[in-house]
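Below sits a lone chain in structure tokens, taken as the form predicted on its own.
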Amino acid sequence: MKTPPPLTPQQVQFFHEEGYVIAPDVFDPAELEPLRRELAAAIEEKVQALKAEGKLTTTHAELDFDHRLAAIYRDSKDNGEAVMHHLEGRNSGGFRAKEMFDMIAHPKLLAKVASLLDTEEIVGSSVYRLRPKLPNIGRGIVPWHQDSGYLKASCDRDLIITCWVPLVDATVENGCMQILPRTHRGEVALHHNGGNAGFLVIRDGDLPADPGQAIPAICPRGGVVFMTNRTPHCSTPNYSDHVRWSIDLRYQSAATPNNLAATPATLDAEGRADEKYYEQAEIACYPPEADFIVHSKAHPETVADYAEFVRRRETFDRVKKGYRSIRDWPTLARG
């Protein structure tokens, strides 16, 4: 099999100077279809369950993947939310179909990530998310933040790459991200709890640059937006008639703190693990979710396959969380 190409030297330089780079042709759009089909099947599964419970009558089966969930939500917010929760799972990271793993471990994506991390030893970071942004729905609007705001302060100087992968063409109309370029080299900005839909938020006065300098991260289906963990970004409203489907995935060097060694020897009746587990998990930049090796030239036998990926994710979900606070940000004052 031919080795997929890395990013060009110009793209790598742009990433490190600007804090992001948009690669428009990482995938052939057809390579996204297995994941889109699996998501469509998961929607159908939940729709049929709601119908059987008498909560839903019009299934909108005639609509395509990009429009169906929006129509269900327009008919009933409760049904729309139920379908989204079914897809997103715990903290939006619960969709564990093999098609999702295949995207996380896709050789074309990992080749690009390796060129940014400058290493062949890559860990799939513990936070990945499914992002269905519905038209005119407030919870899809994500306020200004840096991904480091959600991670431990001890990892502020480590590079953790966010790969934002749209499953449709991402445009200004359907709510593509806004990015503040050249603002990723300083300290992590002050964040507050209590932003829209429970997200962290950087208030305009605390941003490292005027938000008017933001650029829209317009990206075609098949492209990827790569960002550093310290790049401020937000997500704007979707004014289109379709769902802006996307996933965001995170990768780091195996030398960056991770929880690969965390495996509970025992779990009590309440899901509490042994102390050694928590000590090992606490090392990671984001302890609550499982890290896994996605690429290794030195030790290819350690690369997680789909079964190992599911096993680690399910193990972490069963453990009662006993970690210290990830980050103690203040809460927005309510006037």
Ligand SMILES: O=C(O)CCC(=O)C(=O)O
Given for the second form:
Amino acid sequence: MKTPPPLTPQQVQFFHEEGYVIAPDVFDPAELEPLRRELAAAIEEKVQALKAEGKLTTTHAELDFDHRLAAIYRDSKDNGEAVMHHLEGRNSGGFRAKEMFDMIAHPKLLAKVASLLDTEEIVGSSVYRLRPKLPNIGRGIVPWHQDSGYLKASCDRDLIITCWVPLVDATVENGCMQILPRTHRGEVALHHNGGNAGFLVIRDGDLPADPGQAIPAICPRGGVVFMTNRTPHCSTPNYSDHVRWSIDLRYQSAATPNNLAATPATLDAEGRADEKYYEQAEIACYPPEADFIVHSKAHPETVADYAEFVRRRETFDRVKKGYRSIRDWPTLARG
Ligand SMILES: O=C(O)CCC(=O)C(=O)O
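Next up, the form predicted together with the named molecule in place of the form predicted on its own?
Every chain and every other molecule in the complex is listed next, the one we just looked at coming first.
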């Protein structure tokens, strides 16, 4: 198969100077359809379960994927939350259907990531998220943060790339991200626990630049917003009538600390792994969630297929309770 094109040298330069780059045409929008269909099927599954339990009468089956969840939430906050929880927390750690993995491991995306990391040895992170941002509800609003705020401080100087992939056109109206450009080279800013919806937050005064300088990361369906782990970003409310569906995926060079070596030899009666496992998991920038090889020119036989991806994630979910806290941020003062 022909190797898909990397980012252009101009796009790579822009990324390193600005801390982000928006590539409008990474995918043919049709390539997002399998994931959109799978999500639509998962919504239908939960709607039918809620109906069978007598909690929901109007299923809104006539509405398309972009509108159905918004209507379910409008009718009943509890049902809307139940459906979102079903999607986001499916199998206790994020949506992990094959169609999601196919996006994470998509050759077109990995070719672009390789050009930003400047290596063909790429590790994918289980810290990927599905974000159904519903119209006019608060919990989709993500406060200012750098992804490094969630990662170990020892990885602050490493490059971990976030690929933000909208499944609908992302606009200012439906709450696309806001990005503070040219601010990714300094120290990681002070974050606080207890931001909106439980997210970490950088208070305006602790941001490396005036938030008024932020740019809206408008991105069409098929495009990708690439950001560094130290690029401050947030997202605003969705004022449209549809769900702003997106996924965010993370990648790093195989030379950056990871937990690939962590595979438990034994589990005790409480399901805890042996010490060696935790030591090897601890090395990673984000110890609790499984890293996996998504691309390797030197050792293609080590690249995880879907079964390996699921196996590693399930192992981590089973034994993850033993980790120390990732980062000791203070909590926002109330009042
Ligand atoms: O999707 C959003 O609104 C925010 C995404 C985000 O904060 C992230 O990908 O780190």
